[in-house]
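Take a look at this one chain, the form predicted on its own, written out in structure tokens.
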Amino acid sequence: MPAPIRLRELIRTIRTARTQAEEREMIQKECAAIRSSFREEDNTYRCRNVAKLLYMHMLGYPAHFGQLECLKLIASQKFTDKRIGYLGAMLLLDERQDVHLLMTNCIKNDLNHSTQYVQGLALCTLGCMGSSEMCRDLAGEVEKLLKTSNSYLRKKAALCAVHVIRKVPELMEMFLPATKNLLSEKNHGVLHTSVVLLTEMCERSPDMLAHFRKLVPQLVRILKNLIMSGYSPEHDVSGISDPFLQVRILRLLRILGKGDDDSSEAMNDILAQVATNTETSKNVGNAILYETVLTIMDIKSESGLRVLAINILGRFLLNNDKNIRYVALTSLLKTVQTDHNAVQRHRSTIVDCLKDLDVSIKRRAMELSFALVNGNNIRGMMKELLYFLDSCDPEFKADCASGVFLAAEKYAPSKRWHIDTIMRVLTTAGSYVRDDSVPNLIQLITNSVEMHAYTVQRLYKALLDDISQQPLVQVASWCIGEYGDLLISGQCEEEEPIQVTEDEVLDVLEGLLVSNLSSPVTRGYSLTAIMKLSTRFSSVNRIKKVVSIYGSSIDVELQQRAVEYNALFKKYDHMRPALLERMPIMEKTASNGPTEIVQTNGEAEPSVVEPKHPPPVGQPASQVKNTVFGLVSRCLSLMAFYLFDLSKTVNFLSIGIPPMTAYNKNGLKIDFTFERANPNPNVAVITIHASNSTEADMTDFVFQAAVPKTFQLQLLSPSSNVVPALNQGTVTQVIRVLNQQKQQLRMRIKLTYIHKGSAVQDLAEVNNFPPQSWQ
């Protein structure tokens, strides 16, 4: 049989292929020749054939038929055969295949070989693909090599020990005596691998962590020698002595110093030296500084040292490298809660990052900017963030608008400023705001009695300029309906009043009813506003005519409103002034529980929510009940305005439906609580409560749900996209399900999140809903 072609010739031949089909034909032809050679037990060219097989494997072609040939090469006495054999074993075998167990005896023999390079091959293979059974059998041999005087073998044995500990954590104590001695080695390779081994042991065992804390002074001396040592061509990288070892030591010091005062005190000085003496002109120095900053932030460091760390991150923000700027913003975002004042010093630089072209940097800068907002800088920060909202990409507008709303509600210096800010957001990004922004702004306006004239005038002007932003149009329609008389009278003191007639106001509202830009909800707001103006304007006949026209609208909701309003004009005209009087002040909380603003048929209406906790001891249940009905009677005139069909019974209290657990897996628990929507009993309001019992936060959390076609589902925005660790908080999200046919509720949910750096996605079926939720 002729000698097979060499690997170099095979590579050259494959590269000449013009199409994938031609390449596949060449590979299949060569694989057939290799199989024939394997069947004939050709020992002369086995090494060459396996090498070619590994190249094909790298190209993505199957090469599993060469696994046993790799074992034969490992058993060979020639070093060149062993090298290819071990390489093939690392590429073609893993612990899921029983063939790898046949290697155990060969590896054991090679670990005791007289040649260090053969021993090194065995250590590399065991550290790469050794199973738990192999690690148990060969851990003693690895531990012996850790004590040898040969630096080449000690560094490979240390890395192999890391793999053994990961596979069989109970063998950790076996390596404890040898690990202590590794730090006294002068060879940087051994030092590096020993620090990796120490880090693995400390991360996996609290007892080891406490034991190795006594090594902090020794680690500090090693790091100090690295900083102070002169030029060494063997370890120098861009003028810095062995930056890889420095980064590893800093990472180990961070683990050892976390939560321990004595260890943190011992490393404060060296961390300050590293932070001040490291060159920042090269990326190598920036990597060391970043690890230093992380270590300072995690241990119990001095306040001056923390300020120094944040100043380093501030310098990173001025770097031309986008990756360094992103890393700095992410780190500042993690530390802003604990070192708020120090981060505030870099506010102008952070705000400048909002203008960066990179979308990742802009998002991190936006999140950090909102975290820096407080009562002292609210005006300046909101000015910058609103400018960013004007010019940012659509993907940022929703999050930015939500952040502005929350910051304005928390730190608003005055009610006028608060109203102006929210109106600016609605004008700029009205189509991107959350669903609850309209009722929240209506509540704010209602409670600001002294600002009614100013607000209705501003909103009327905004309506004349732009009617494309639906949330803004809805709020403006509501305000004109409520305070239209103030708009006509020109009583605004905060700014120069405008001169407007009743007909002009009605023209604007009628224009909204016929505009193609108006959604059905917006038309509902406009028709209701026109109806309200029948008690505030003198043009009652014109209003009657408009209302009667929409009694035959193809929009069922609009038609029902118009019919009921016509009935009010004809049958209940004596009740109209009382029913259409101004809304009372809406309070967020009441004595028995919260009063929340919900959006029903395009209108904001207060609904009394059942209290989540029982009444105080000593307070009679009848007294609590009377309190509830007292609130109902206060809102009766308001509710009658929206629900004119007096034959309908409205249930103001939540129906008692038992909660349920819909999902409980991998530390993530999803609970459902239920309420009935008022006034439509066919709508079930489900609130999800997501909690996390693991030790790490679950970020980028997204909950999705789907129901059969006989149902209709609306998923509102979640309270957050981060589920806090250790059950320290929950993420809530509201689901509305319309079930007109009263069928048993079934739901499929999809959960996606990032946990400990890994993306997680899971599907689940929820079919055990309590009967009260759908009957």
The other form holds:
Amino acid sequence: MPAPIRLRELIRTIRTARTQAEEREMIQKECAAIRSSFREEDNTYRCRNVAKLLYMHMLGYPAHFGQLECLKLIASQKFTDKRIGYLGAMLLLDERQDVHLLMTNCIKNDLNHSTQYVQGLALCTLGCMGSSEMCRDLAGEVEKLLKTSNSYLRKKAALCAVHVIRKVPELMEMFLPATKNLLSEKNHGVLHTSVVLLTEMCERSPDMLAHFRKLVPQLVRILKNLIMSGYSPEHDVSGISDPFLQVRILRLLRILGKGDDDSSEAMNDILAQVATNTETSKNVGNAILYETVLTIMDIKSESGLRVLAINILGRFLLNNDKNIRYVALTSLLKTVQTDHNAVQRHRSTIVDCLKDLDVSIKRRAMELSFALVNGNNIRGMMKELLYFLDSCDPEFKADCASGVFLAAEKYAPSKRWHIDTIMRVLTTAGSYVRDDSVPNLIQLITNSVEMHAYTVQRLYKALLDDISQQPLVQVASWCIGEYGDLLISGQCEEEEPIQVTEDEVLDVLEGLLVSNLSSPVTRGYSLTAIMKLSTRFSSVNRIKKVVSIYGSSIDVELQQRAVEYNALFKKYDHMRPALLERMPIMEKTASNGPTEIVQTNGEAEPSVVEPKHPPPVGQPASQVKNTVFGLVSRCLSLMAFYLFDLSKTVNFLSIGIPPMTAYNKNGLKIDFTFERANPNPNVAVITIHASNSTEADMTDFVFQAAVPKTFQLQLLSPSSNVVPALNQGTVTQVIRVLNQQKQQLRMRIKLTYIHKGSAVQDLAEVNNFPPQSWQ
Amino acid sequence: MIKAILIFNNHGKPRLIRFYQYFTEDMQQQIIRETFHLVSKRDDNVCNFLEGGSLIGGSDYKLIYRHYATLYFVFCVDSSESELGILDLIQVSCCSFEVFVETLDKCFENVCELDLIFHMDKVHYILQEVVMGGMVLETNMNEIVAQVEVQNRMEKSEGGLSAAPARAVSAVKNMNLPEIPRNINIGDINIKVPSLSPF
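Having gone through the form predicted on its own, I am curious about the other one (the form predicted together with the partner chain); can you provide its structure?
The next block holds the full complex; its first chain is the one shown before.
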């Protein structure tokens, strides 16, 4: 049998193949030759054959029949055989094959071989693919080699130990004694792998971590030497001395310093030194700097150092390398909560990143920008963010819109600005805003009483342009329904008033009802709006016609609404004005924006019937006779449901703080009910309810209150100054108390009224406030 | 942890493949193909860092690569490495490329693709001195080169991979052949023995 061809010849032959099929044929032929050669148990050519097999394996051809041959090579005495044999084992074998256990004995012998390179081969193989059984058997040998003075072997033993610990964590203790003087090595290779080993041990076991904390001074010293020492040609990479080792040590320091004051303090100086002295023109320097920054942020460093770290991150933002920018943005996002002011300084750079082409960078920059918005920079930031909203990809628009709403709510410098911003978002990204934004916006608009005319005008104009964006359309139709009278009266202070007729407005609203672009929810909004206009406009007949048409709509929701509105026209026409009058100001529940689950009211129909906030304008609900109270209450509640469409967020009932009786004398009873104002949780909103159980009315009723100096009080206007007799109604008034210092709430009240012709005056102290009202 | 080191040329032909985590042969070839696919699409002036897609079986990885002339050097690192940890790994890995390639340079005297092709085993041995078990072992180039050279010399003294013929030659050379008589005189017959040239 002719000698098997050499590896080089095989390679040459294969390269001449012009097609995949030709190559496959050559390889198959050679495999057959190799197989027969293996069968002949030829020792001389085995290494050559296995080398060829490995080459073919790299090209993707099966080579498993060579596994046993590798083992035979490993068992051979020749270095050449062992070398290729171990390589073959690492490439072809793994712990899933039973064959691999046969290696254990060979490796054991080789670990004790006289030649260090053979020992090295054994360590390498064990460290790459040793199974847990092998590791268990051979851990002792590895541990011995970890203590040797031969640096070549020591460094390999260290990495092998890491592998052993990963496979068999219980053996970690075994390596502890050997680690004692690992760091006193001069050889960088050993130092490097030792630090890796120590890192692995610290990451796996808190006890080890505590034990190795004492190494911090030594590590600091080594790092210092690396920085301070002059040019060392062996370890130099782009002018920096052994950057790998520096990075590794910095990482270990991070693990050791986290949460520990003493260690952190010991590191402060060296970290500052590295941060300021490292050359950043090359990538290598940046890697070290970056690792340093991570370490500074993780340990308990002093504030000056943290500011330095953030400035480094800021510099990274200006770097051309995208990765560095991305990573810098991510790190800044983590630190913006704790080191807000320091990050603020880099605001303009961060805002510039919004214009980057890379999608991930844009997203990070957006998140960071929102985190940086505050009362001072809101105008400038919002300009940039709105510009971003205009031009960004659809995947960003929803988050950006929500972020804008949140920021605007928190920091709006003026109501007009706020409404303008909202308009801008609705018109540019209207289809992407979240569903819960609509109720929030409506509430905001309702509460900005002086802006109603301006708002409705702008919304109307927006509707004329575009009716495809549902949130915009919904908010607009609600507003038109509420404030349509302001729209046609042409009174607007902020802007040039437009001339609109009732018919034009109704045209627009009807257009929404029939348009294909409108969702069912939108249609509901516009029908309700049309209905509301029946008390504000004079063209009632037109409205009646529209409403009756929809009484036979296929959409069940529309149908129901139309039918009930029809009923309102026919049977309860006298109630219509009361029911359709202006919405009162609503108190909001705590809602932190779209990321929080919106608090539901629990009930779908908030009972407006209990007049905690009776309409400040127009006839109070008490005018309604008791006989139709039942029907009216149902109508009112339905009305509330339709009119609000906000039942999810608006909570008319107090939130869990129990009401109390503040005063009860001579037939006059005053109850307090509580709510939390939003967004300031230090403000308690108390509503007083004064009721009169005597047979005579109390007229000219005035309620006054005083609080201790640490509080601030605001008294809003009362609902009326007549407390009707026999508990037929109550007078309500809202008190807002600012309780910054969270002290126990106390109040002194003074009541004056005329009862049965004589003036009555009384003073009282109210001390029995429930703890929740001031905590 | 480095999961794999792949070197392939501009057409995707593998020149060196080393996995530090077990994958079946099929998976290995799949990874090579996918990696090539991802990496060859890249412009030359974008960054050398890719968040690679997920492979079959859900194993995912990040790629750090450099393009030198006709060869791609790719380090696949695992994604359990936090994003933030990647940056230093890029640099560390890129540095170890540079170390690796420069080492190759030194060993082969300005390495080119052909060297890698024909000396696949040698390249593996060099790599073994730089990365072990998925972790960086040694970064001092001189050390690496020195160690590799000693081992190469050991191999050579044994005859190397192409062991047989050379060994046979030297073995025979060292043989103590007894003197072969030039003339065998057995009386009447005179047989001339031709002189054998030593080989």
